[in-house]
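Here you get one chain, nothing else, as structure tokens; it is the form predicted alone.
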Amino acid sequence: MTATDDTETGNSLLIAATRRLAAAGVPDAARDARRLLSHAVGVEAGRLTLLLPETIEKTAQAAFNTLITRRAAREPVSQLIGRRAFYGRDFIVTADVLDPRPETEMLVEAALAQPFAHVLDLGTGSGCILLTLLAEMDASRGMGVDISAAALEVARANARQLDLSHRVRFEVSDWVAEVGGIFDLVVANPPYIASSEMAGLAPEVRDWEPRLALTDGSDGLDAYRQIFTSVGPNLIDDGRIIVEIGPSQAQAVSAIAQDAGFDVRALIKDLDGRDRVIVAQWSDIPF
């Protein structure tokens, strides 16, 4: 694509953009081009088809061209449009937080399988897990912690957007270091990618998402060691802890949990059949 043209239609813009994204190696180039065009012209994706035969206004063309340039550099769509759908709700997303992923919805489903009153989210990021749980479980309250103050600003914005600020608080904390209170549910999607695996990640993840939220810089298990060995005092007896894991980590994380006094109750697979979520229960009596 070149400079804006008074005669450019939505169709011609989409064709050129799709070719450019495909040449840059972007997966699902046509889908991303449509999402970015709908954002640039300010219409819902479902209404975009109605505008495709029409000439697109020059400022919208310029905005779309800029978005396509950034996407060709493999910047994630969610960061370009500033939001991502998760469990039926839109969440604000920036470069300071992980992009909410469909597989993390398995953790939410597991948490909602039993009622809870007070939930703690360790490494809350955008707040998508915690805020979804609060929205789905009436009268529950929660706390989200993260070592990144910038991430917590995103979480607070999402809480305001969802009208949940009165039921949640956010604090800067290195896991449970600054956490006070007792909870009946703890959830976490910690950095579980080993440093040796980082180079093989998609550019959208490796180059654009916060490294601190992706990897511990070691074997991908450090966060689990810290969480399971320290969170017990913040859980009621028989309280649950539910964590997302990497596909090859079930045995190692289960062993870490059991060594710390937790009873592993379930291993849940994602829709691709990969190990994804561990559900464990706390007891102050060693097993």
Given for the second form:
Amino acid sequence: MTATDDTETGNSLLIAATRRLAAAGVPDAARDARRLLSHAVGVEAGRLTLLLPETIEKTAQAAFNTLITRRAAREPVSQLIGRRAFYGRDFIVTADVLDPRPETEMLVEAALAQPFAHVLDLGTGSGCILLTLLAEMDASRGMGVDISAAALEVARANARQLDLSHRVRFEVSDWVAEVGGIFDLVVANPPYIASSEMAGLAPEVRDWEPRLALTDGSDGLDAYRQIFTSVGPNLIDDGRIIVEIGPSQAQAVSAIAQDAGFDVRALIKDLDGRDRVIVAQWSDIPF
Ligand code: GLN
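The structure above corresponds to the form predicted alone; please give the structure of the form predicted in complex with ligand GLN next.
Shown next: the complete complex, the earlier chain at its head.
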């Protein structure tokens, strides 16, 4: 079969593409083929079925085949289509940012459980956490920092797209190093994968997502040590800090938080029942 053919219908393209993706070890080959075909022909996924019996025009066929070749090399769908839904909103995603993940919505839920006015997001990446919080909490304002200037470009584009630019500021900063303000809420989804775990990750994550956003190159706890030992002065008394953690890190991160003078208030599990989020509170009143 040639790469592009006058008689190729949506159905025949999908069948061939699903086979190629499955052979490349892509876990949900049929679903991904459909998502990429709807992207290539420019229709919403829900409307794709109507087009499947039709002949697909050659430029869309060629675009689709290129996407399938890239997906077979395990490039993530969100990087291929440039978007990912998070907490009901669409975010721009590139290879410079961590792909927003459903389990991170637990962190958003925990943050929204109490009102806040000024929120700081450490390692903001795409900005998905911070911008969701600002969109959900009327009149709140936020600052997002990241060590990656390229990531902040994506976060700024997301802020513009969500019409939140006037309520947010983004700065390059190594955790709180360049942060001057005082906040009532700090959130972070830091790199928490130990370097020893990197080899075992799915190729989509290991080979395509920014390494800086995934691992500290050490035991996976470095970011928490740095954040908890330095962020106190940026929090009001009784201010909250809410961090995402890896499923095996609850004890270690709680100990790091307590040693730095925080009270651990809650440990929240994700929908798969794994420890995922820690809520802690700052008290600068000794004893
Ligand atoms: N949750 C991500 C993963 O398991 C890791 C993101 C992070 O380190 N913050 O791939």
